[in-house]
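Starting off, we have a lone chain in the form predicted on its own, written out as structure tokens.
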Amino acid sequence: MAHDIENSHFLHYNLRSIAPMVERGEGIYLYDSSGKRYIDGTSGPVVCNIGHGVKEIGEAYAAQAEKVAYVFRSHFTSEPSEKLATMIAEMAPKGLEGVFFVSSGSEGTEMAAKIAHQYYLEQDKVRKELIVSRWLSYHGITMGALSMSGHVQRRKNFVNSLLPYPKIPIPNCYRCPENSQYPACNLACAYRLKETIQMIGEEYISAFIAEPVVGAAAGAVVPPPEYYKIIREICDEFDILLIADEVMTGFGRTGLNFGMEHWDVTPDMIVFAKGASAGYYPLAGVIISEKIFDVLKNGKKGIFSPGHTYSGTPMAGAVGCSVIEYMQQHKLIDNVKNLSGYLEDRLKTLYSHTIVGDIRGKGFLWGIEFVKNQKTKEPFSAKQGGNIADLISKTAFTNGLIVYPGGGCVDGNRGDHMLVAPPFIIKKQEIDKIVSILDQSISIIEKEIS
């Protein structure tokens, strides 16, 4: 088989060059075909939770598919269908009751777009169609979710594209978007919201969507204390459904089932990905509030018909269930609560590098922004030797550590940033080595452009 570049077939993220050949992962670690050993310092994109080559995972993934691996939600439900949507409701806020499946959280997001609207539907409110998002967010790149994302630099090529979507910022009080600190801002970036829907008219917008911490976009970006109730409040004024973005940060990864219980707030959805399957298969979905589904089942047909090939699969939900199983049998997300206070204080160990602007997160969701000047927080520019997060993340898979760089933080196009998100499973002693591989590889590259 060819493994250099001019002899590939597979399209490549880098179309110039291609990545090593990874042979197998246990546990925190990747191995290359040539020996070489990596940390994932970000559980791929913040993914693999529960860790590579589990066991227990392909043993269930192999029992399912010499039993039925595929049937058609519209002919046939099957018991792990069923059972993973339950185990899943019973680990979302209270409220939170039906569990649709789909395939990667582009399309959750998208189908959570696509319910909002149904849900006005069907109560003859034709015109709330609308989504309201923030600007320097994700929510996914196929067109719809793209029209809900705020990343400048994926939305640039598509702009003409894209549903006119209205955007707010968002609550970055490291960079505030109102030129003000916290508390005397008073929440302004909040009221965005409820300034925006009094512009366009709550009758055209169905739903708010938000990334309880924004994560690719932003690296991280945890929002005051107060910030979600306000918004939760402003959504119940203007009949408006509030929808959180926890491809990321469900399933355990801020130390709690989904990152919004953080804030003692109930969304009307929330879709969910990576973590619910842990990378062993391709799942996500949508959970839906009771007071959605009983709208949905009392509709003018009773029927929910988006037609996705492989929603809702037996083996999709067996993979489910028994990444579920897996985090509670071995107290996963207790793992993540309690070295989250250790992870936070090794990074911060970090500030001694003069590059190193702000350090942020929640649980083992963390983001480094890099700056030129720590105290005025000026960014780098575009021209100064590439993105510097870029060329961190390249010294430290060189270094054997892999992280999740990103750019356009500061205004979508200046700004660099990368995450840390490790596995669930990791230890001290293995966080105390990703500190120390970025503790030199930030070293490298602070000589390189001083």
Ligand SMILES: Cc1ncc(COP(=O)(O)O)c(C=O)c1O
Second form
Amino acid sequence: MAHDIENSHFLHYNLRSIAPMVERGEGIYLYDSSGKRYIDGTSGPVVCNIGHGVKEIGEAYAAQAEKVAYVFRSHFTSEPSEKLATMIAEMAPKGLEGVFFVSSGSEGTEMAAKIAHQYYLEQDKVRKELIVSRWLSYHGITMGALSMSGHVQRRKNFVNSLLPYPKIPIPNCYRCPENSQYPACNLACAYRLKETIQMIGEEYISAFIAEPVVGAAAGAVVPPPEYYKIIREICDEFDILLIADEVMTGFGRTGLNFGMEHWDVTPDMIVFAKGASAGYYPLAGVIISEKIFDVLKNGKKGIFSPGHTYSGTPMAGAVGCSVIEYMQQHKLIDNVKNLSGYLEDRLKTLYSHTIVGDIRGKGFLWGIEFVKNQKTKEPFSAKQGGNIADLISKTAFTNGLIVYPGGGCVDGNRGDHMLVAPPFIIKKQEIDKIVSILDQSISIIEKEIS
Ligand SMILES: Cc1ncc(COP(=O)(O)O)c(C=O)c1O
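For comparison with the form predicted on its own, kindly provide the form predicted together with the named molecule.
Every chain and every other molecule in the complex is listed next, the one we just looked at coming first.
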């Protein structure tokens, strides 16, 4: 098979140069067709939580494909999707009982918005349709999901097509949106939600959506301890649903089943994707509270219609069940919990580089923000912005480490960050290797730009 950009029919990420051809994956490693080995330091885009090439998942997949791969949800239910819904409801915080399946995170966040709207339609609150979200967030690339997303660079080409969903700033203590400091700030950033609801009118707003730890748009930004309690209270005060977008943080990524548990807050809905099937099948969904479930079930028609062709298939169910069983049998979430401190300590040695401004995160989801000046936190200029993290990532890739670069963590345009989010099966020596390759790669770029 030809492996050059001129003869490829595949629309690549980079349309002018072709990526290496992957040959196989095993554990935390990927191998290309030349035999070169890479550490998957971000589990793809924070997906491959259980590592690559797990035989048990392949076996479960093959067995289900031979039995029955597909049925439409209005014709049949299936053992695997029933079992998976039960397993997910059992993993979720108490009170979250219903599970609806889709195939991607973007479909999941859009579905959550549609569920929120139907919840209010059933109560004749027909105007409650707007979703409030945050700037410097990412909820997906389809138009509805992108409308919720505050990822400035990904929104740019589509601004005229997006829905006018209101946004508040993210709670980023390294770059406080209120120009204050925690705890003297009194969590003013959380109260922006109240202000926004009051200005727009609660009768127009159905939900507030947030990533418990901001992922791709800002590089693992972790809110202060009181943040989500305040958000929960505001949502309750104005009869607005709280949606946790746990596409990245769900299924153990932060060391607990779901990220929101760190704040001891139960949302009304959780959107999940990525880690649910760890990359072995397109699987995502929404977990809804008993309260929402009851309103939908007892509603005018008792029908939830806005599904997709691939909502809740036996294949997705079988793969999802086997991934969760594998995580439980190998106590992989405990491994995240046990090694997160080690990963944090090792990553923080990178502060020795003057272009490393902030290292933040939770569990196995870490972000590094690069700055021009460590003391003043001055970012690289917009022109340089996006390049520094990219350059470091490219150097790391050459040296056999995959990380996930991003831009815009300062104001949507400026700011350079990367995510480090290894598979849950990683060992201490392998964490050391990740940090050592990052250390070398940062040194190389630091020299080049000085
Ligand atoms: C928090 C969050 N929500 C939603 C999405 C969109 O998921 P997908 O790319 O599967 O559509 C992503 C993807 O990175 C994400 O990180």
